[in-house]
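In structure tokens, one chain follows: the form predicted on its own.
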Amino acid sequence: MGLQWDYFIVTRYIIRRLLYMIPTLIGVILITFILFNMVGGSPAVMTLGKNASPRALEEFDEQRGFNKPLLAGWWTGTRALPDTDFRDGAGIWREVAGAEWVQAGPGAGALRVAPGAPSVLPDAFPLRTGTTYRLQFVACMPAGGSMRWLIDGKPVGMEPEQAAATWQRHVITFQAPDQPQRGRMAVEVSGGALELRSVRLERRMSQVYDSQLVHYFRQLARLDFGESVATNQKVGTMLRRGMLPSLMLTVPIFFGGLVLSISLALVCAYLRDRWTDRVLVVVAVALMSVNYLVWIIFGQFFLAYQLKWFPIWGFESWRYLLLPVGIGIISGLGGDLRFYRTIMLDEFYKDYVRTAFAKGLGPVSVLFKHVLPNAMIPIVTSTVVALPFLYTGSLLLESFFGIPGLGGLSVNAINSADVDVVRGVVLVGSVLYMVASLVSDLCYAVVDPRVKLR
């Protein structure tokens, strides 16, 4: 077993697969936004809930960059006027003086504003000074009638605007005041009534690129996640605090359940077929077959409440982590086992093995010096994937043990939608996991001979 290192051939092989990784984490980067900006909704409306006012969303988005282009464009939505198709109703437009709703057939609705003194608009809040907005619209009216926008009972656009007798589609370009006032923006019809198919508001951007897209990943650069809306933490700080408990909890259970699971696999390949054996194999089954909670409810209620040997809940000192390690440890023995075992008893059938007891070796020389070396291929595989989860840590036993760890971190950020905690949490598990699979490719090379890094 045994690598001849060639320092120039490792840094080489190593830098490419550091650059083979860019493309990934950044396809790692779309796919978190395309999940968390694009296919899951609104994150205003997610962590805010529905009821929220229009201007509580509009500041949400604003704080988090959720106001801009989702790739690039020169212009974007805005709630202080909802966006309305009046071909399916009215909502809140029904409060507007002097309008009224009307349906011609199914799908075929209208919002008809009647002639008369200027009907205000529903709008949420006031514009931005100084902003540029555009206002689209699809309108008809009577031949001879004509409108106008207003703001702050100034017109806006062209004075008057005629409409035709047919659907036609109008676009307004206007600035918002110096000192906007809520209610400002108002439609004066004059000539006949004014039918409104759709109505949308958007707001002009400084830059064509300034996006949602381009704002996570100048976020990322500056290695910033974000801010937690539960907390208003900095989720970078959060991870960092929770990250210290996972793994004071995941890296006992991970190497002490390796150590003993391995030891106990060699002994089932050398006492194979006896009782020895045989016995080992029916308590992994065993363990196997019982429910991680039966452990955990297991543990605390006769180990800790009735015969006090561990605290229950805490996370005060090493003694806190002695039961949920322990537990740990058992609840995965029996998988681990039965998966090394195999693995032994395939190395132990081989020739090679047969050669050493012929040539006089001992059990022991046997064992470790030929039988570990060869089966620490498929070891290390199974060892080393597992390794980026440990920093997220066990969700049962952070939860019913007490310990802040990142585990009830991450089930506290989904259940309460704070996006930014989980988007964090996923991004650097996988960064975690291409520099797992960096060091396993080395860790063969490590343990095999016949494996070359090219």
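Residue numbers count along the first chain shown, from 1. Basically, rigid core = biggest C-alpha set you can superpose within 1.5 Å across the two forms. Here the structure is a predicted model, which is why all the values come from computation and not from measurement. What changes on going to the form predicted together with the partner chain:
Core-superposed comparison between the two forms: the Cα of residue 272 travels 2 Å or more. Once the rigid core is used as the reference frame, the Cα position of residue 400 differs between the two forms by 2 Å or more.
Once you line up the core between the two forms, the Cα of residue 139 stays within less than 2 Å of where it was.
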Contents of the next structure:
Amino acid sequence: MGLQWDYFIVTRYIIRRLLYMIPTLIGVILITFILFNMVGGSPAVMTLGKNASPRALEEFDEQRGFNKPLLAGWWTGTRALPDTDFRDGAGIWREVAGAEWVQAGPGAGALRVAPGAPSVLPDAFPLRTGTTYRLQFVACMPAGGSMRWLIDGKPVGMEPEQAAATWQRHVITFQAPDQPQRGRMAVEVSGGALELRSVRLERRMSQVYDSQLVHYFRQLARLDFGESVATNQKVGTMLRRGMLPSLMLTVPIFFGGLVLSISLALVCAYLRDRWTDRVLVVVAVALMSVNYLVWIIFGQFFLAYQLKWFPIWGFESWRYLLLPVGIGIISGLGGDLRFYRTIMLDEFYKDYVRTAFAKGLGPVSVLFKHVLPNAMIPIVTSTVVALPFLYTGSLLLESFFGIPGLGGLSVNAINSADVDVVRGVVLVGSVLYMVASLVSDLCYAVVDPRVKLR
Amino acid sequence: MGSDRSLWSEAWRDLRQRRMIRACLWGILVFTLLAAYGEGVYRWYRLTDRTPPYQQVNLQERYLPPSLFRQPFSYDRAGGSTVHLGYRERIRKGVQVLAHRPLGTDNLGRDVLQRVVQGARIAFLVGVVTSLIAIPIGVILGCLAGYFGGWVDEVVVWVYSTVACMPGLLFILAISMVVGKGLTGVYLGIGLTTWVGLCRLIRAEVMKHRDHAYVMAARSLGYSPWRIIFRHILPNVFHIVIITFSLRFPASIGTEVFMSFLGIGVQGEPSWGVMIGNARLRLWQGIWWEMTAVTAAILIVVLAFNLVGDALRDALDPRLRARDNT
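Output block for the form predicted together with the partner chain, input the form predicted on its own:
Following is the full complex, with the preceding chain placed first.
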């Protein structure tokens, strides 16, 4: 560890690695963006349910920036008037006075607005004052005639508009009135009936780049992970509070499992191909194959409920942690043991081990002084990278044993589709992973003097 | 693949010679057949629009223990009668009892055996479909990155290191939450997150092969990169795909069990996770057979796949052992 631990080299290395992290961080942010903003349906509907009022949905979206254009653009949808294609049904337009949905015959799948008094559009909440809106609709007037769109009784534009006898797309742009009025839209048809095929109302943004993506990046730059819908708490606070119980569960599992599996692996390597080794390997594969759930259920049922050795559920003293920790260790033991055994065996056939035995050293000294330090190299890389997953906790252990950590939090959040919480845990987990892989590379240099930091 | 035949046939001979592995292969075959049978039953009842037997509620037969625990060959003591049946009669009745609901019934009187078979069907589907999603992604990206290098490699490495950063199970759950509850969510969640390891291995392997003489020869003959990658190099690295498949199959079954148990996975069908979730509540009342049946089914299938996967890895490419921590 001589020269290469030059302060300058290490600092330069860390800075370089931190710079390399930037693209990955952007990638993670993009993945969560694609996942939650682009792929899924509306997060508002996912969280609040299908029966929530459009107003509540719009408020949810407004708070989280989901009502902005996705990447960039002037126009964005609004829930004030639901996008309707009358070929699929009339929806809430059924209740519009003077309008009727044509089900069959010529012009089927359209909304026919009869001439006469203005028909008020079924908007869910008032338009925003002083904001520009755009109404797009596909319409025709088979019998001729004209239509006039009104906002609070005042006509939009000067002239009544004519519509062709065939389907045509129309766009009208208007400004919502400044006065605190209801801002209702209506259409007045004269001459012949107006037939509508589809309607969509859009709101104009004040800036082109005021998009969901920019909003998301800004929010993250403030380290603001949003707000939980279920508990109305800041996600950041929830993450901070959940971290300690999670760590209390996972850190003992991590170190306990590490110590146990490495020592067993050493035993296996020392007694290789004897029955102890064979039995341990078979047991390891069997342990690996038992589902995590089964460990938890049987542990909780037999050890806690029937034998009463452990408390069943809760988080009051250290005794409550014993069973989950034990289950965590046991369930990870199989895979780790096999992995470490392979590593140890690779070392065991090397010449320096034979030399050590030949010069008369005992097994304990050979194992711990010679084999273990060399085997540490692959062990360190595999274990340090596993560290950040300590933070996410164990989803199942925590929800089964009622430990108020991040794992249980995420399970609840996923079950109640609490988008911000899930996103927060995923984001912080991946950032920690990046940090851990940096630490792992540094450790690599510590345990292996051959590794040079560049 | 003329020249590889020896490798494959040798590996196959190697596997068949070990009794344990042979048993596992038989187990996997039975599992496959049961899954196919389950699929047939499922399709047939959907086609004829009837309630399939594994969903039929029968409240008179709730909590019926497995048939072996119903004293099939003892005297018929029903109603206190002490009629002594003949020897043959007793055997006949006993077999009848044994064949009726062999693994007992659950809280709604549904046949546990049939539900376990349906679970096998879903587990098999999950294993196959997620592999069909993950393996092509991993193979194609790995081949491209390894063969072309340069910016292609950088982009691929960026993509997979980004995906590798995401916290595993949570990422899977988030994907299926966004896609919607159900099997599609399970497929996409597991399939889109588990290709990274394979991609890494293939990339490293293709990089090695890129400078081999046979690739140079193919290149100097003017073959297109696609042909070289998929006709020349891929067959030489294909054993990695086989090994990965056999090792990720049980892992994805396990993940599906988690997800269905948490209520995010399969909905309204008897997957093993759903059954565990159901049986867990009954366990406290002493109804142990549903739990035991599902647990045993999962254990056997996963164990068989793990052992075969290990043996395959040893036979086809022992160097892979130390490289991934599975």
